[in-house]
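Next up is one chain by itself, shown in structure tokens, the form predicted on its own.
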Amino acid sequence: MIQKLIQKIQKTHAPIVVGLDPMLSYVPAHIQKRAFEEHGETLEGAAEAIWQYNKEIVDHVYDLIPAVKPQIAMYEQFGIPGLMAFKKTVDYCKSKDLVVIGDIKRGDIGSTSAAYAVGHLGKVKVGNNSFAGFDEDFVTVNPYLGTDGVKPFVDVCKEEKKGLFILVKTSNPSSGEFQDRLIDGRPLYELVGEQVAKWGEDCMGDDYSYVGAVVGATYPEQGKVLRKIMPKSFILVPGYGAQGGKGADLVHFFNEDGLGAIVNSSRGIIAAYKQEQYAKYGEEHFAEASRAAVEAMIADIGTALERAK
């Protein structure tokens, strides 16, 4: 799957991923109204609204981008109907030939991690049959429990030719409380990055490993260091746009081949119509605003990478 992601990035010239992280407050009133008329102001109604919202955005941007990243918590808050909307979103994006990164941030003891890995990336056996559960192409993984929590995901990735993005240096302001702590004079995130590179050594595609890393756009200097520590790992870069990251901050996340990183923007794209620069589109044309925001992001990152050559 890492090869497909690379090919899609090269085809679109867009090393970006759209985060499908819908809050109900992002969903325009006319979509909510239709969903509530059909299902009432219920969990089912909320799930229908976010599904229709996702679908319209995907319809307007799928030709511009290589990948999407639905954040499962935004769906789980609506219970089982929300998880059904998550699955419909995953399936619809795959029908549009998009790579799907399931932002699930799982990490637990071995047997539980194995179940998470099977449920999201692999196939579960039921009698003589096997079924794919959520069936994403990549997932995000928390490495805090060490190899016990990560190896089951790596094993499934080898079997299914899918991939991981392991949390190394996250974009949130308090990430340094643990991630920046010095151990033998080095920050913890560097040691985690070294371990990510090791986990990926026997899980390689042509040039890059199936095992990638998450490094926030809000920490460009750390990204520069981690790029060298993990030369064969793709880096998923959150924190662009709404969290403050800019194209100029991102050049060190990429390798000299122009690959090696994919940059995420969530509400900066899916709720673009709420921003002053895209307000002219209005709620009715929210997905057109999302397309314009994608085009602006592609141009911003492309310009930054050209200047860095």
Second form
Number of protein chains: 2
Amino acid sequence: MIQKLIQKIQKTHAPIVVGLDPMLSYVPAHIQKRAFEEHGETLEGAAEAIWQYNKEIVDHVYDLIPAVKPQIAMYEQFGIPGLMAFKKTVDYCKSKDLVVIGDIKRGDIGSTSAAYAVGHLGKVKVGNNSFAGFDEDFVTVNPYLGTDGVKPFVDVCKEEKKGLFILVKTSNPSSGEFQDRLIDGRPLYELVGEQVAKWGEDCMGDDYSYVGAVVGATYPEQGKVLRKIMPKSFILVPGYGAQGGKGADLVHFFNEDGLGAIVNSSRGIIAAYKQEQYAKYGEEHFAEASRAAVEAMIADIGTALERAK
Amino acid sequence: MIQKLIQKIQKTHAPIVVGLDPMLSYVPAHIQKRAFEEHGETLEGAAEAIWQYNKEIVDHVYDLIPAVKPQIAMYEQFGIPGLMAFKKTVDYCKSKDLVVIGDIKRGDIGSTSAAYAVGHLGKVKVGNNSFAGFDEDFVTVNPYLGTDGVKPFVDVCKEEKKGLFILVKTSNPSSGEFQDRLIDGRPLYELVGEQVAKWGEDCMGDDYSYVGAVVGATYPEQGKVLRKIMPKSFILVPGYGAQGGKGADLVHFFNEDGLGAIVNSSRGIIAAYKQEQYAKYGEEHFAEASRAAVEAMIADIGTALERAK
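Could you present the same protein in the form predicted in complex with a further copy of the same chain, rather than the form predicted on its own shown above?
Once more the chain from above appears, this time first in line as the rest of the complex follows.
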């Protein structure tokens, strides 16, 4: 799957991923209205609204991008119907040949981590059959529990040729509370980064490992250091756009081959129609605004990478 | 909810929680057979089997215990049908007046953490209505992302009178990889424990905060220290029984009032019938074996606490 991700990045010239994190407040009124007419103002109605919203965005951007990153929390908040919309979104994106990164940030130990890994990346055995529960291509994993928590995910990835992005330095303001604390003179996130490199060593595609890392765009200096600590790991970079990261901040997340990072934008793309810059599209044509925002993001990052050469 | 938990502990004299972490391999053959006859060897069949298994155990132990802790990963691995069985289990346990601790180990930032909190502890708004997605009483939370990740959970708890257990020192062998690393001469888990105490300060029930911590039974010395760092926090203690923790190891997790901790056992209770000690019950009467195992656990911890007085 890491090879597919790389090939798609090279083909689209777009090291970007669109975060499908639908808040109900982003969904245009006409879509909400239609969904509520059919299902009432219920969890099913909300789930239908976010699914239709996602579908229209995906239809308008899938040819420009290599990957999407649905954030499961935004679906899970609507209970079972929400999770059905998550699954529908994953399946639909895969049918469009997009690489799907499930932003699930799971992490537990032993057989429990194995259950998450099986449910999201692998297949679970039931009698003589086996079934994929959610079937994403990559998932994000929380490292706080150590190797016991990560290894079951790595094992499933080896079997299924899938991949991981492990939280190293997150994009939020308080990420330093624990992640920046110094251990033998070095911040915790560097130690986690070293572990990511180690976990990824025997999980290699051609040039990159399928065990990657999450490092926030909001911390470019830390990204520079982590790039060197994990030379073979792909870095998933959230925090571009709405959270404040800019193309120029991102160059150090990439290697000299122009690869090694994939930058996420969620709200900046899926709710682009709410920005002044894209207001001309109007709410009805929200997905065209998303397409324009994707094109602008590709140009911004492309220019920054070009300048850094 | 912390008051309800305390009252139920005092009434049952059982500071214990039964972990409903059903592996399909634990479910007796006759239950699997019935479920598969009805639904085939499918995700629905597996979900039905674990639900029936849970129900029979709950029916046999609910009067002895204050709380259950379903581990969502064990359901999530069976996709949507599995999560429906999770919800059914939560609802059923609540109908039996048990406190339900959703072992979900979620953790993200800002609006994403808020979405998890709303989905598991609160209510989500859809138009003019609001709905509870999963509606547990407590959930477990991963602290790696710092205050940004925890605060949205705390906010929902305040509103809904619910509670949290935040991972501090987990029970697994490799938990020390990051959690034990020294920061200014003190292990990371102590710093996380201090934060838990701080987050919990303005979240007080009568004597205890509804922001608690997870500390593994397998680390009794660390439990002793953390008990002092977080005097007002309830500690959820996994790792008893199958993972090696014993009653005598647990006394330091409690305060002098005999409260402040709740000890989880999963496999040791729900798959008790597989142990030599309870083999006489036979597979057919697996839930009676679970009841006997609960009684033995209550006695073990009760004796240990009595001796420590």
